[in-house]
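So this first bit is one chain, no partners, the form predicted on its own, shown in structure tokens.
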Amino acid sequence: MSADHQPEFASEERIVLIDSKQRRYLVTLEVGGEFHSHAGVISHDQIIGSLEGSQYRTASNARFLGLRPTLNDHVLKMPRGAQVIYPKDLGPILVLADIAPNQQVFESGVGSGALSTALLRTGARVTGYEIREDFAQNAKSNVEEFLGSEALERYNVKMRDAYEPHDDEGFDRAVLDLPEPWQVVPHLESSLRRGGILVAYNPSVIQVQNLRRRLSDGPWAMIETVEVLNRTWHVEGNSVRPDHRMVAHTGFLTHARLIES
């Protein structure tokens, strides 16, 4: 796409400003508004009407790069009620669960909506169970902020306890982020279709042990638990080495497929 056909930044649009140290700031543009940081001020009017990838400078000559936010930016900067699943795990969850457009996906709990946003972005239809009204409302707000109101038409959040029996059925996939996923497994054995996939995210290996024990006693196959580690590298001239710090353990991902009992 040529520069002539790229959409310009508009008022009410949310963008990300990135400084010289790669720090990110989510900003909602407003006519007459200003972005304030330790490096100075940038007028929103300077940004509105410019193209993505433009650079802006403060009075002290500090430089900021303007881009449209990615899902990674949204998840890391979104308003939170519950702890979010981080981007390094969101991608593998989508692949392990084999999420695709128009699939019916059961999710619990919805937390701050990070996983919901990733699921809905694929075109899936999500039914979420959540026991806290404030978490449910925050999740829907975060989904709408990044994906727009259309996504809410495919997002049905119910104030229900996933540990209790449920009458919803016909799910293609189930994705769980709650403390005791083994309590949900019996209900999924009747609400998840044959061949459907379950993926559970849990921080503790004790949780994984309990879940694996319950799965091994039921009509489940292809059971596996994985952990995703994320290590960046320092690359500068002839100096090439792993960075000293890395995002290591966040949670375990256990996945399984429902088969004939």
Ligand code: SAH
The other form holds:
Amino acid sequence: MSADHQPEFASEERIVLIDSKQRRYLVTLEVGGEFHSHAGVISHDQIIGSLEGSQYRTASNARFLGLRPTLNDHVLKMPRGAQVIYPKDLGPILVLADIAPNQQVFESGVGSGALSTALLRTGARVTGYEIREDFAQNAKSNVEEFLGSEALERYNVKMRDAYEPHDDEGFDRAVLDLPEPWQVVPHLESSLRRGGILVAYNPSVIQVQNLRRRLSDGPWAMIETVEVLNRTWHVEGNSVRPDHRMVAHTGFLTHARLIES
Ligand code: SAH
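Now show me the form predicted together with S-adenosyl-L-homocysteine (SAH), since the one above was the form predicted on its own.
So here's everything in the complex, that chain up top.
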């Protein structure tokens, strides 16, 4: 696509401004608005009407790059009550759970809606059970912020305790991020369709052990637990090596398929 076919940044649009140190700032553009930073001010009017990928300068000649936010930016910057699942695990969860358009996906709890956003973005339908009303509201607003109101039509958040029997059934997939996933497994055995896939995200290995025990006692096959390590690299001149620091641990991903009992 040539540059003249791309839409220009418009007022009310959310963009990400990136400084020379790769720090990202989410900004909602408004006519007459100003972005203030340590390096000076950029007027929104300078940005509105320009193309994505443009660079803007402050009076002190500091440069900021303007881009449309990705799912990654959205998740890292979203207002959160509950701890979110990070992009490094979101990608693998979508593939391990084999999420696809129009699938019925059970999710619990919805937390801040980071995982919900990733699921809904594929075109899947999500039924989310959550026990905290404030988290449920925050998740819906984070989903709408990034995906727009259309996605809310495919996002049904219910105030329910997922450890109790399910009111819903006919799920193709189930994705769990709550403290005791093994308490949800018996209910999924009737609400998930046969051949359906369960993926659970758990920070602690004790949770994995309990979940794995419950899964191997039930009608589940292809059970596996994986850990995703993401190591960034420093690439500058002749210094080409892994970065000294990394996020060494987030959570374990356990996945399994429901079979005949
Ligand atoms: N995956 C989410 C974060 C989930 S945090 C994200 O990416 O944003 C865990 C959530 O599970 C919290 O919101 C908590 O309120 C909810 N929760 C804990 N126990 C629950 C239960 N028994 N039933 C439903 N939700 C529960």
